[in-house]
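Just the one chain here, the form predicted alone, laid out as structure tokens.
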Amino acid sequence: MAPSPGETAEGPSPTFLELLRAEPLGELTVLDVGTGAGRLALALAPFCRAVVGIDRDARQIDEARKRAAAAGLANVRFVVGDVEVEEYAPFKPDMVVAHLCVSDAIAERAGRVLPPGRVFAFVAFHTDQWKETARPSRFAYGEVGAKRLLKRCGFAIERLEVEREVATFESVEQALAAAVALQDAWKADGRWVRYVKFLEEGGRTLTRAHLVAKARKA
């Protein structure tokens, strides 16, 4: 599972490495779903017990196990899957990780796989990522929206909180220079107009925002 078009698939952010290595990771199998090319699995592997990454991309995976090769890192594993079908018990996870790539499958698997007192965390989009061109990402979550999930399927909230970082152009080509490189995607998927008819009313800000989210099974 792959972020969605005019989506960035972002590196880890230090808040929530920081989640994570504040578990005893050295003890712990961690399942790291949607994994790409394993850029989180990759980072945790070091301080792991052991590391599983799944994606249903088989070039991706291909990609992470070449790059788990040329880091010497013989703890991890990747595995060609589909995170929204597939169950997470035959993996053994002490914890269920996911970097953008979160949807309600996801959570209720790791709510079923995972025993009380084990992590499930994540960094979702926020549904004020890209708010300016009016069209929030199938895969984004608010606050009010993830606490539900999250509670539904068996989980005692840790942390839930918003990264934020909304960039201020002085003009519209600077406005148009920063998210060129989303251009070709956000055309396919109707924001490029939007994101123009923002700028022509007087817009001058591009959003990214995404949400850092860390419970415990109960």
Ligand SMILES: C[S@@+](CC[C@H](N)C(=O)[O-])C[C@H]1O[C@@H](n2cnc3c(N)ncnc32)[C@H](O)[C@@H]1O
The other form holds:
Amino acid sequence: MAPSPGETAEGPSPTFLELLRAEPLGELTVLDVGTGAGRLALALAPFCRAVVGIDRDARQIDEARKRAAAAGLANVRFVVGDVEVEEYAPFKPDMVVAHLCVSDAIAERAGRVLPPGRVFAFVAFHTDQWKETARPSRFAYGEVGAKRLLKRCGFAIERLEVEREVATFESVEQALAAAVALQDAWKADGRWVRYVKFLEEGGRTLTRAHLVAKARKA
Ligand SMILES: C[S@@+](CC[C@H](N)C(=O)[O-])C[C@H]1O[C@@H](n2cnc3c(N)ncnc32)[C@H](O)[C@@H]1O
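Right, the form predicted alone is done, so what does the form predicted in complex with the named molecule look like?
In what comes next, the whole complex appears, and the chain from above leads the way.
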């Protein structure tokens, strides 16, 4: 499947990486929450003093460790943990980043751990992501919700923008083919039935939308 607007085939979007690289990464320990197999952590590690990636999925963390070893990266480590439960202070981060894993609990923890002047940056699912399935992700934010959350957690917003791509199809078959890689997950969570209904009623689009944010602790 084609990458989403917030990412390339290799990883996070150039816009997001550029926002992060504008910081003095060489002096910073960066905490990547919901790191998965470490895509963002591994992309950042060569520029950072240190990177810690956390995810609750032990298999993903295993994979991230293998990738770090294969790349010969000695300044990145990966930890199994729940980023909505654990506090981040033990990792002593100077910056917190999150790629497609953002929630109120994560922003609150970033707000508690970062001193004034430090950055929390993320790519979140936008509420319009796959809106044709009529079921926003629990990790999805609109602009208003993200602004409110960041303000509440003590951050001043430096960048907040939506990266959006609306694919348009000529037929139902084409529209189904575009979502085939998501079929199992969508069948499990009820989205598939809603997407099929949308197509049966004449819809021929599939929207991908991410919210890119960079905010600094006030
Ligand atoms: C869409 S994936 C993104 C992974 C990675 N950031 C990337 O862009 O490749 C979301 C990740 O968040 C992790 N995740 C979700 N909730 C979590 C939690 N409460 N604690 C730790 N990890 C979590 C999932 O296990 C998954 O690896």
